[in-house]
Amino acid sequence: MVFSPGRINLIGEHTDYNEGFVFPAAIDLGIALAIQKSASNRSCVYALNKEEMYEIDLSNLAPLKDGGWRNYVLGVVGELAKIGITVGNFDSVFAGNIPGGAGMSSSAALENSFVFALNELFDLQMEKKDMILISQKAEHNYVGVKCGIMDQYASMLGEKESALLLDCRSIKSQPFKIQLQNLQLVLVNTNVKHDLSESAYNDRRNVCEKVARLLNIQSLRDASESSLDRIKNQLSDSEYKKALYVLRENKRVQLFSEAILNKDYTSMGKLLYETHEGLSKNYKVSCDELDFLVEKTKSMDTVYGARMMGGGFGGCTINLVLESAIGTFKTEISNQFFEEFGIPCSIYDVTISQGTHLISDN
């Protein structure tokens, strides 16, 4: 049996595909998977939450049209086969408690649970850093999402009570103990997901790549505000603001790590608010629901900081809240959100936890 967690990201959004810095952590919500070898000529996977069974023919691996969760599993087995690793047939069942559409990376947790479990079951002797690349390629080639490495990395390699300052160029990380004393991280889920069309995502990537080309650098990771200003006349106002956001967000991630070391929670909160402002006004990936939730916290003395978390256009905000006031915070924010939008939000307390691991049977 294996447990593979979802993840949060403390700070550092849309910096991963610019070879920048992110600050994720594994959480105590995730996917549990039970698996055993099978003598059958088919592999069986049962999705307990959905009450759906799928049989895999290991000799015929290809993505399914509208395959949903099945493509994540097929992708892991298929990507192992591409590098010459064949596995035997297996029977498995999995279930999870990561809320869908909340931006906590249930997809990475599912991929990681299978690649880790197959590695154990068939003694493939893969390192965790090899496994996350299999998970990422499964998502690229079987699901069709050209994701960065952050989600798989945080889910697989997360450390209990620590967030990981991850360099998306070197794919190396440094753990930072998150000791918030009398504060707690709280997620507020808008329960909405506005259409993040492929064109909107591609536009942002294209802008970042265009600016990097104009600066003759590998990625915006290598840019400075002064170098960006030198080519400002070659960019539209919108393009300039998007690139400026990425540059400043990379700096904020570094400053956030210093604030953690100094236990400077006021600065941590201020950086969260600055990130949200940049995502909303410059990068333009927020929405009314997310902006509303963040704005409402600014009048609450018990909230140190808040921002939207994830790709944007819906999902969650992450909030740094005084532990003694969490009950009041939940009531106030829920009532205000319902009054404004006529739909309920969902609220989760999360604990920073260990990455993908075997579940003890004792």
Ligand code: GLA
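By rigid core we mean the largest C-alpha set that fits within 1.5 Å across both forms. Quick caveat, the model's predicted, so the values are computed rather than measured. Residue numbers count along the first chain shown, from 1. Compared with the form predicted in complex with this ligand:
Core-superposed comparison between these two forms: the CA of residue 231 exceeds or equals a 2 Å shift. The Cα position of residue 240 differs by 2 Å or more between these two forms after fitting on the rigid core.
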Given for the second form:
Amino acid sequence: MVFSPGRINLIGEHTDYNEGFVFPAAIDLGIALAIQKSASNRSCVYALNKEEMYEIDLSNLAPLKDGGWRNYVLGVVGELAKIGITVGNFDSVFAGNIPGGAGMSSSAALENSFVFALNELFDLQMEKKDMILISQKAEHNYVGVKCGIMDQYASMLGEKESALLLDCRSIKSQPFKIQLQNLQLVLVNTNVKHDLSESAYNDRRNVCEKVARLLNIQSLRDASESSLDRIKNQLSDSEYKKALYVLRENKRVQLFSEAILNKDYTSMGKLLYETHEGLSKNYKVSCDELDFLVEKTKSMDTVYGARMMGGGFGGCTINLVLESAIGTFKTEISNQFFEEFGIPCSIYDVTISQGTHLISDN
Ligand code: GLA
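Go ahead and give the structure of the form predicted in complex with this ligand, now that the form predicted on its own is out.
Below is the whole assembly, all chains and molecules, this chain first.
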């Protein structure tokens, strides 16, 4: 049995596929998977929450049209096969408690749970670092989202009580103990996920790659604002703003890590607000519900900072809130959200936890 967690991200959004910096952490919500070898000529996967069963013919692997969760599993097995790793048949069942569409990486948790479990079951001798690349490719080639490495990395390699400052070029991270004294991280889920999110995600990535090509560099990680200004006339206003967002966000991640070390919570909060502003106005991946939640916190002096988290177009905001005021914060934000949109938001406290691991049976 394997547990594979979802993740939060403190700061560094849409920087991972630009070989930049991100600051995620694994959480205590995730996917539990039980698996055993099977003598049959098919593999079975049962999705307990959905009460859906799927049979896989390992000799015939391809993405399904509208396959939903099945494509994550097929993707892992298919990408292993592509690099010459074949596994035997298996029976498996999984269940999870990460709210779907919340930007907390239920997809990475599912991919990681399978790649990790198959590695154990069939003794594939893979390192966690190889496994996350399989999970990422499953997402690219079977799900169709050209994601960066942040989600798979955080879910697989997360550490208890620490967030990871991850350099997405070297794929190496540095843990930072998250002890926020009298503050706490709280997620507020809009409970909406607007349709466009997948194609819009890939579009953003294309824009970043186009700008990098024009600058003759490998990725926006290597760009500076002055170099960007030099090619401004070759870009549309919206392309320019998107690239500018990425450059500034990379700097904010560095500043945020310094602020953590200095226990400078005011600066951390300010950076969160700046990130949201950039994601909303320049990168254009926010939505009314997320903007509303962030805006409302600005008049609460018990909130240090807030921003949308993850890919965007719905999902959660992450908020840095004074512990003693959490009760009032929850009531106020829920009431205001309901009044505005006529649907409830959901609120979760965050516990930073360990990455993908075996669940011991004693
Ligand atoms: C999604 C992707 C990640 C990352 C974030 C935005 O979660 O899977 O790779 O790009 O969006 O930061």
